[in-house]
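Heads up, the chain below is alone and in the form predicted on its own; it's given as structure tokens.
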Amino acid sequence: MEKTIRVLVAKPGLDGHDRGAKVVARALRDAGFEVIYTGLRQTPEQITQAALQEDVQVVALSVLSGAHNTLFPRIVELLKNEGMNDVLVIGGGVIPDADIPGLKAAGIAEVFTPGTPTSNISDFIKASVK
């Protein structure tokens, strides 16, 4: 039996809309994943802990304040100081196109932006989780 891919949804920083994030908790969850959403405004050392206590796979940000390229880097770094260098990292939200080569520099594994369709998320995780 193929154990349920567990993924934390989290929402880093202090943007006040978690809209997308939800929708996204949702199609994870309708697509088979077992999901945990964190949130609104979540520390990257809440996010990190949640993560180490809740035993996830995955690690699916959300940022539309603009804080993405300051967060996200950081959430990579505290789960790897966890010893958690097996945790897919993505992100998502209002990301300007310039500033996704950093963040894949910095460990996010992918980014995704307003208007991509859920099944591309559902489909990459399941493509690198094994």
The other form holds:
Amino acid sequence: MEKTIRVLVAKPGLDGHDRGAKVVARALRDAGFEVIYTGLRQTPEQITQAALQEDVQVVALSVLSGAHNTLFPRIVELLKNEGMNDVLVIGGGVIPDADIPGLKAAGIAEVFTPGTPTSNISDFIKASVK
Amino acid sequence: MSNETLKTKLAEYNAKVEKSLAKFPERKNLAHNRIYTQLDVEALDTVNDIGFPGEYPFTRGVQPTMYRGRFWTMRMYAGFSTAEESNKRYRYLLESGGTGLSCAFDLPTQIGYDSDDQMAEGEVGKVGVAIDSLADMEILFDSIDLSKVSTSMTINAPASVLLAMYIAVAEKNGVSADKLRGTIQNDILKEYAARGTYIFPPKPSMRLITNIFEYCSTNVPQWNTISISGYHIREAGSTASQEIAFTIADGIAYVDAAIKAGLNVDDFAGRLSFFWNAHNNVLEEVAKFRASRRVWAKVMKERFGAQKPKSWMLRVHTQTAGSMLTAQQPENNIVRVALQTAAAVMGGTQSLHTNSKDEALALPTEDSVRVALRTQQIVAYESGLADVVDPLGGSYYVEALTNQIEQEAWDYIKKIDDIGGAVVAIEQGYIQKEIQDSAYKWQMEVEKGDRIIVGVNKFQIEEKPVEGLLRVDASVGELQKKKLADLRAKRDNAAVTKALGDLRKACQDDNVNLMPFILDAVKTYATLGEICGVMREVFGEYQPHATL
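Show the other one: the form predicted in complex with its partner chain, since we just had the form predicted on its own.
After this comes the whole thing, all chains and molecules, with the earlier chain placed first.
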């Protein structure tokens, strides 16, 4: 039997906008993934520890405060330091198009911006996680 | 027409419709009846239920004249980067015909961290202006006459500190506290439920709030001590009825807490204010505004026995729905905001912020803010919507919908009372769960195509990336850190230590009002992070449980 994909949905930084994160978490759960949601105000270190402990294949980050350029790459770096090189890291939120190439170069596999159907996210995860 | 004749006519009409529906099916997912008539508002008493503007139960508005006297306050929420940058934007808005200020603070400020705190990394100056101490506040209001302008501050957990800073700046400029007009949001319950910038647990948070009520009732009597906010509950995904129900339940909890702290309801109730969202469904929103005033009036008069009419009035600030802005075809947002503005005005708001078209992508540019402000001015001066008080009063549909939303709100309030009040309902995650369920339902409707969002799931086009978005200079974090280092080097640190020590002692005694101690600390240039740090030590921090 195929192993269920485990996803950590995380809110790094101080941003309190969690409507998107919660909707995505629930949609991913309904799409058959095992989903762990961190809750608000997680430091990159806390998110990395949670990813490690929960043994997830995917980390889905949500930031709407504009702090994504600082926080997303930092989390990718910490995950690598912990040897979690295969974890798929994706991001979402209010992220200007101009920032996306930089985030991808930093190791964010895909960035989902406002208006994305949740099915796009689950399809992307299914296609990317081996 | 007699009711019997009306019923017959209505049955005939429906039969006719059913027939043509065989050929032309009705659109799906319509929430309300096909048509409304006198029959839907039969039980409504035109004097006692609808009444007159400025009279209980204020269905038609809180002031007798409404916009025939003066328009609502056009108050644009703004703030980003440093105090210097934001001060420029405030002066621009006032010069452009804005009639009040509304300060957006960055997240570290809202959560009581200084810009040089590790927790602030990447967030300084991003969603609002960074305020670390009185020194920043002095710059923020430089050359703005605080005796003339009213200022709203979106600040909750550290509201006491920012209010103290505002009072201190005014004093320095020769304006006494009793002349100050404005609002602090100061609504911690919706932070736990929907917005997320909490610091302390509920008990000390409620104490801080009642301390502010008490302090302001004698020292800053024209200040709105709280803005009980449904806005963020709606943004988090609630329905219109849930927005007013959960917010009024929060309001009940604040009044309860203040009465329990020994305050007389009529001494503080007149300074309570509210904050609604103006969402897309225009007539539903108008009904929501009207229903909310009726519910609050009854709560204050019947439940709390308030005597003064001022205590019964639900005065409201409104913001158009940020969550309804689309990143796709952003120009369309101008139209959405215009309709939302129409709803807020026909609903009888006291002040209004209109969002800018680019806010699904970034903070707004000066140009897009101007269009948003002009939208209000066009509605005010050109549309005629502001010419008659409560123009939709008496509409069968709007009256029926007002009744329906009122009833749904009462049902929720009853349920929350049974749980043990808003604080308990939030601690148990009940309110969060209700909001999340509505948010998820909305998203699934959009994804199934049952709910159309123009440009998002219908009428899409190939789009080029939007250019000319506002970017907050990345150096603002470093700049604030340097300012803090300078401040700590040159202020009287002995005075700071003493003031913080006094505050710590005061925090430990539940019977002491903290406001004078916070004001003293602020004046020594103790930083926001230092003051909140003392309170964190004594009060602890709120630990939410995340529910899905």
